[in-house]
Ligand code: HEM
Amino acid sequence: MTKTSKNPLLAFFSSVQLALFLLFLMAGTSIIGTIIPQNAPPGRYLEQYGAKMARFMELLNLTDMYNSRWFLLLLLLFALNLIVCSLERIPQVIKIIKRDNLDTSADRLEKMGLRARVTLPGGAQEGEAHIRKVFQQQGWKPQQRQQKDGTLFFAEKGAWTRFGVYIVHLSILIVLLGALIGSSTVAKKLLRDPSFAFKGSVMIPESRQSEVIYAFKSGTPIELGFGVRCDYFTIEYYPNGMPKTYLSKVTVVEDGAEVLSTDIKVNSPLTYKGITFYQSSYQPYQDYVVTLQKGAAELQTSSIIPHSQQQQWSEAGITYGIINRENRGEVTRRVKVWLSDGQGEPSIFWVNLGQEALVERPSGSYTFQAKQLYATGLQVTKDPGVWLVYGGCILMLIGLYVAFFMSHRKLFAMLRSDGSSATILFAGSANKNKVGFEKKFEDLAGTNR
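Just the structure of that chain by itself now, the form predicted in complex with ligand HEM.
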């Protein structure tokens, strides 16, 4: 494989030793970042490792190593290695595929791993008929050429599978390219357009709307180009108290018009105009959304109220308030309500949040319902490279299958006849899965009896 005069740089980048070395280096260094916590506040490293060690780690970027220059350089070298190595070999593969197999001599056939000799009575015509039958039975279409010692028949399958390896290598490059395109650092520093690709978050209180989100780490605001309103947020629990669902109902508002309303849950995000919103956190407020209704919806009101503060519903002539609550952490489970219409004793009762309470008063019956006010925390991502990454991944699986489990198989048959009998020399080769092809060959040559 070593050609006489080769650019030393090219030779360096096309070597498989370099690939082995880089794989080893990447595997080895990646371990560091799983032992040293990444991106922790600086104080923590000082505390845990001491001043000297912390400075050393800072110097080598070990506290954010997967984004460090030296690690990215490793990845870059790896990609270069992959490109140069593959480009250098592909022409050789093409040469192998294009090779004129009908030029193969009888001597060469004799040296192939799989051989079988068949002698038939009859002449060249019977011999040819036999060969054609054998090939066609297995769905192989032979070509033929007259050589000096006889007629050579040849057919092949799966020549293209020799490219399987390069499909895999290409897929890795596609994944890396996708990662690059989706990187917020590249968008910010190289393209100078932070809105091209970003990762950030936003907290939207119920009934409010936001047109910006805030980039991770830097906190820089990024315009969405449309508004997202949180209509409603809720947490459902399993009977044992574990959270079952975090759900936000949101509405996209563009140019003052409501474009779409949908639910966002963990594992089912919303994508709009290439920007994806993920349910990632929430913030309970110590305020409540109270809905009151008189009779069968004669009158209705809804308002956001704090606790321990008297409220007026003047239309219905009602005074009410939340005078106590039962919390688990910051999440309220139930509230104690005080409600009066100025006639007789006020009603005082506990009600679970989300459930209706029917209150009979001299002035009529009222339905009371309260819900805690939340802000939903959405992670917001724009990653224009993700489809390249996914495409690369699918290509990789296809390529691996082709590279590992498919092979380039060739079948030759040399026919010689002396008028009264025909001798056929079958020969075959496969570049992979030789055992499997051996069986097939025996079927083909008709020697497996």
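Numbering follows the first chain given and starts at 1. So that the term is clear: the rigid core is the largest set of C-alpha atoms that superpose within 1.5 Å between two forms. Here the structure is a predicted model, which is why all the values come from computation and not from measurement. First, how it differs from the form predicted alone.
With a cut-off of 2 Å and the rigid core superposed, Ser407 has a Cα displacement that falls short of the cut-off between these two forms. The rigid-core alignment places the CA of Thr34 2 Å or more apart between these two forms. Glu326 is among the residues whose C-alpha shifts by 2 Å or more between these two forms once the rigid core is aligned.
Next up, the form predicted alone in place of the form predicted in complex with ligand HEM?
Next comes a single chain, given without company.
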């Protein structure tokens, strides 16, 4: 009988070699994507790699690799390979599970790797009682069928575990689906809706709010559907001037109402309506947030003022301004303040940013405090496929556990009786963890007693 030749295209997409090649290719490109900073400003690539290399990386989309068309094509090929491979092999697994094991001959039992023979006094009835007791003590539920050689008893556990590898396949497909759904390229090119999934950033100065963010690379504005206001930004520095910690206090404003206020800091993002805001950077300005208080909070004002510009607090009859500053790079350490109430010589003093200065004037005492104005830099992402990715990862762990630590175990018992004694041939098999099943088989067959 001639063997039917397999379709070459089907053979290609169902081959393990293709799966290994695609895995190797995706792993290699992922390493490249880890080494090359993703979605950085174009100037950074020019500075770090030079004009020619920066242009080459731009052509291959290596600066936004995980949203590139060629990487998404790799994912689709890998998904197609898994689907075809699984659909081709699952019918064979179903056939194994549905096999009529009670049709197994005594000769085949004699050839199994695990077998043990037990002889008992009495007839077939005593032998059957012994078999059922042995099976049921270990939680096995036997079936039986009369054969020409005797009575065959059979029980199995974990037949479904043969699908463990296909659970892993399904989990990978779910993860890939989540990655595609969360891709900004899919949102723009296929769905024609850039707001469906995106990655971008926004710089919001203190006391300001923004209703849009700007997509990485293209800089396209994307409407959020609500506003994010930066109420306050604070930063701490090491003695050498390097930033130590920083955070932003932000408020979400929707339809003119303040919905929530929270702190955003590194590794502690804000998520609202499926959009996540990460603290990623900051920008110091050469403007200052000044707070003035007269007496015991009789009057108080707060305003943003530039350097070298006179300000007036009309309610208290005060004029003031910052006339000098001490900087380390773009960061101001302290400022020199001029303050007058129109009575006598003005007060001129230095004050460290973030600290209070008490100024005594003929019109009363004043508390002066200043801080440098900052803009918070937020990285903003909307990934509607993230829960599919999380669910796929959990399912993958389950599938891996089933595939590596569970097995399909079968136990047979052939009973023969001559009226005065009963001979029982126990036999068993497992598709995985055969050493562990051997010990279990010895317990079942009673050969280790």
